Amino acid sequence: MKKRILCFLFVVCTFIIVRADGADSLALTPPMGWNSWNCFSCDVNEQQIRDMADLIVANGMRDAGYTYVNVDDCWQVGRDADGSIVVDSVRFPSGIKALADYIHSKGLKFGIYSCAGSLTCAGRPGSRGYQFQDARTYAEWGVDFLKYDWCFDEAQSPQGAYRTMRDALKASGRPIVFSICEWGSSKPWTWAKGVGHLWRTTGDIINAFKGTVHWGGCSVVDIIDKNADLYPYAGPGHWNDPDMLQVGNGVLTPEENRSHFTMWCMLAAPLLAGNDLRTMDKETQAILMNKDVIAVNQDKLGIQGRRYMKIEQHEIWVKQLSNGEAAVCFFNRDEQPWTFEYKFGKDKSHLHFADIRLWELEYDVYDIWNKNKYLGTSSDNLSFKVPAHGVVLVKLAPKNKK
């Protein structure tokens, strides 16, 4: 009887153990970095990357919450006689482990990326064959992240693919953030959960607020869309990913890009700035690094965002968190200012937001985007102007709590 104790106790102290360093722990939150692609795409390098490293920690990205500096496509050019993927020596003279070295001395996280195929999208070599090697080699040179895409497939099983790809990562002995990145075809929420830490929901985002390409990228709008009943999918170490951001990436307005901002916190999105930092202006280093809107994408109970109302051009969005709170967002896809007044409980007999009943207590109302500027309570008429294309976006929190 001793031993079958002292062997139960055994077995889950090492279960615990597993839950606390290893892949089971990562992403307890939506994961916030930065990427190179949306502003870089194929022309990248060593040098581009330590500089969005030293600016990350310089202008206050890392104590924001930004800690994943990912490379993307195009680091890579070929396999040696061994099958090891060769780094591209031009652009990345040092190498990848010398490069994740210092990322790593910055107090920051390195990711990279690669494909499901033979090839990636960009036409470099997929990890398709090599995936036990490949992820050793990623353990080696530490990396903490890892993009996975899915070009060049060859009719693969994607299921069958992305958790050869979690078993290599697993076996190589290193936590490793997985991303699938599938773009939503097989319904990842569905299947992935335990599989990656996060999973695209759709096609790559397009630098524009509304439309489409050819192609199937996705504006902010449709991307928006394509995840609004998506939130029973996603959690802590579980996360539905509506692709990076394009916030500061010159197109979209300044109320467009807050837009963008906030609505990926509403939905609990990994916030991936996809910005070059050396030419950041102020305006939108204030949109990436407001921590009171970050707060609402990072709180720990990892709840999506609900679209609880939509007439025409005009939605309320709701996500609760936690001490019993919740952020309200009133989102305005119209070409026109939109002005009301709101009145949080004024219909007690079936007003609800997510599991908030505003009418059992009385909630004390926050604009979040001007420093949690106290407005009023849920029991007030409360006025409210919405820019076009813009948002405003309130917190609830149960009276005498902000």
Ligand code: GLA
Second form
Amino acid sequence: MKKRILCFLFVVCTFIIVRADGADSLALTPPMGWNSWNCFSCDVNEQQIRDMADLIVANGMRDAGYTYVNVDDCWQVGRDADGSIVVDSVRFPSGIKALADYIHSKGLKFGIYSCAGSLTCAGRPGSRGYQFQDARTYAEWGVDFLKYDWCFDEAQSPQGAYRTMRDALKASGRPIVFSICEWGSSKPWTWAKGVGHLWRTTGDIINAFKGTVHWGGCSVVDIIDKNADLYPYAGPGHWNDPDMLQVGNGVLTPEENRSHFTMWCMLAAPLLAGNDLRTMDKETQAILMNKDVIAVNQDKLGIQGRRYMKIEQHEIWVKQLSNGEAAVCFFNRDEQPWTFEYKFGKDKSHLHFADIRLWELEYDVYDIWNKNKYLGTSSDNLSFKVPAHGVVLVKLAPKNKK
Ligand code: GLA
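Mind giving me the form predicted together with the ligand, seeing as the form predicted on its own was just shown?
Time for the whole complex; same chain goes first.
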């Protein structure tokens, strides 16, 4: 009898922890946080990461949802005689566990970086051959997020290499979000659901709005194009990752920063800020912390937005939201403003990608960037002016139901 009860409890608990589709509950909405690479590259140290954690709390980012503080490449310098990874003791004198403890004490989570190859992209020791040992170390340190890169892969199979680290993390016993950084070469969206919680879809983001500037590096607009057809693969627990944000890194204009952030929200992308928070200006802060735009990204349905229309430099994107709502983004890639009148319409040809029933229901239209200002209904002729390289983001909500 006792055995039966135990068996029953085991089945119930397993069902709660592992959902029917195999996903765990670690990243049911796109992970949000901060990562060191886009602003500091290899020049990372303990004090700077502590400063970032302090600022994320003080400036309100934590409360806006930015939870993970992630150290990227260059924290590691070698392996000791037992094969344990050795931390750079000059840059991280208190060690990684103390740093993780500090970050946890602030109500944040801690992420780290390694690589499936024998070396990381910056030439530091990778995890090849040490996956289970490294995963145990991360668990002992209190790591909550692992970004796992693909340099010096030595012709391994990406599926095999990432599954090995997935298994190592599981065996460590600590819940750790697993971020696959294979740059999209083997189309991870076709195989990585159930392996990682997010997978990079492209080469590294560069600090530019348009045009591929150097080998492997992609501008914001290139990345949007490369992600446009990947919507079927994203969902709670398994996200396309168009790379970390360049918002606030000093090259994009305020309009471009807003477009970059908005489109990452439409793409249901992980939102990892990549700017130096010590020098963040008010405009950048207002972009990264607009709670209504973040709500589009974090919507619990986890549906990635789709490109509904593209006429040359003008695009309309639609993202289905919960409660029968949808976000619609007018995206102007042109160097000129885009001024037009638009009626969302009342026939079936309109916005059929989203589950909004314009032919049956009337919708209220709200300007999301402007505190959800009411603009009119879906039957009205609405006027829009989208700045050069800019966006207008609206919410459609069934009438009388905000
Ligand atoms: C690769 C990754 C980047 C960053 C660097 C670190 O290029 O794609 O995001 O992690 O390595 O060396």
